[in-house]
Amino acid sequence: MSALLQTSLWDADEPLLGNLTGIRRTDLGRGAWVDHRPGWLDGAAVLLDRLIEAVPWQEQEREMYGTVVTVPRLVRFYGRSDPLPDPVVEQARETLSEHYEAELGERFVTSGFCLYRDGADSVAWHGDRIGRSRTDDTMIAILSLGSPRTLALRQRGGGPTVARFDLGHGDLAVMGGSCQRTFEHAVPKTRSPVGPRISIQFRVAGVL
């Protein structure tokens, strides 16, 4: 499968992580925040193509309102002992661990992958509250590759969107503090013509 992306003339031939000094933190209130670093990974289109081919993508089903539905995206989860599909992903996880360990108190150890094939693929409003994140503050770091898609956030239980980040092309977003308990996030569907996007989520042990 080809990513079919038009890359920049200045995009790197090989994926290259930048520094993290340009991160900007958005305080959402209620102990929640989001860090955003646009373009953290140069050459993201190259890594996108490699991962589309290398990751053994899975289609999942789940029950909703008494009906079994197909999850509108492809996924793959890598646990602590699982080898990651590309050394750049491992480098990203280690770099983020080193940067956030003093504040987080632990390192990122798992990696979840989502492939949004087009604008019809999405994630509904939710918080990642399975495991320790139901009661404890944590961080979830997201590295985004490919066509930009909106990461929207609102307070838990509904209400207006309070923050939006258009993530793609090697952008980094980190949801931290109480974000998973006090806020919800989503990647809405779009009718705009968009190409594929891969979201890589780095989490600590015991958080899904």
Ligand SMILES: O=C(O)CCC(=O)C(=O)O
The other form holds:
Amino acid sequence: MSALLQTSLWDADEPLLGNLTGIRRTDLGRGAWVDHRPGWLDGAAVLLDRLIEAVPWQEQEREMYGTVVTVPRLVRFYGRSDPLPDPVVEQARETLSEHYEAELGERFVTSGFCLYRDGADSVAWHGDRIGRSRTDDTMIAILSLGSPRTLALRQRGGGPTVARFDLGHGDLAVMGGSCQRTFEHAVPKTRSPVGPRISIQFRVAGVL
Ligand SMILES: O=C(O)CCC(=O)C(=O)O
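Same protein, the form predicted together with this ligand this time rather than the form predicted alone?
Let's see the whole complex now, leading with the same chain.
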């Protein structure tokens, strides 16, 4: 895993969360929105390196058209009582909970980690619709570290991409409202020479 280490000479020595005053909300329609705060975490490359080493990454398999395929990215899920692999991740989750609790009505409690090793890793179009998000509005907050990758959104069921955010280097994006029910999101593969990216998704209880 150490070949993936990415620390940049220009990055801060210690990861440091900024403020959330610079968030810009994009209204997608149909009750869905995305908040975006570029560069929320300073020193993101340092945290990327720490998490590449500290997270016990897993390969995931899923059935597709009758065959079992390996999902093209590494993952790890931390439930609400699992100790997180780095104090900065816990700080990010708590800061986001404080910021969004009045609007969301609850706090973020789980943390899903995904490692995109290079441009061949990706996630296909989907909504996070397991659990309460199938029927209820929710928020999924994503902190991105490492090489930026496109988070694309389209209406549920197909059609053109209606919004895209290049997420990496400490960027924050929050998908909210009806987004998981009415829209789909994806991180497409890219032929550009990109380094690793980690996406950390914070969710409320009962949403996967
Ligand atoms: O990589 C990302 O930021 C998106 C991850 C995602 O959509 C998922 O794991 O459900």
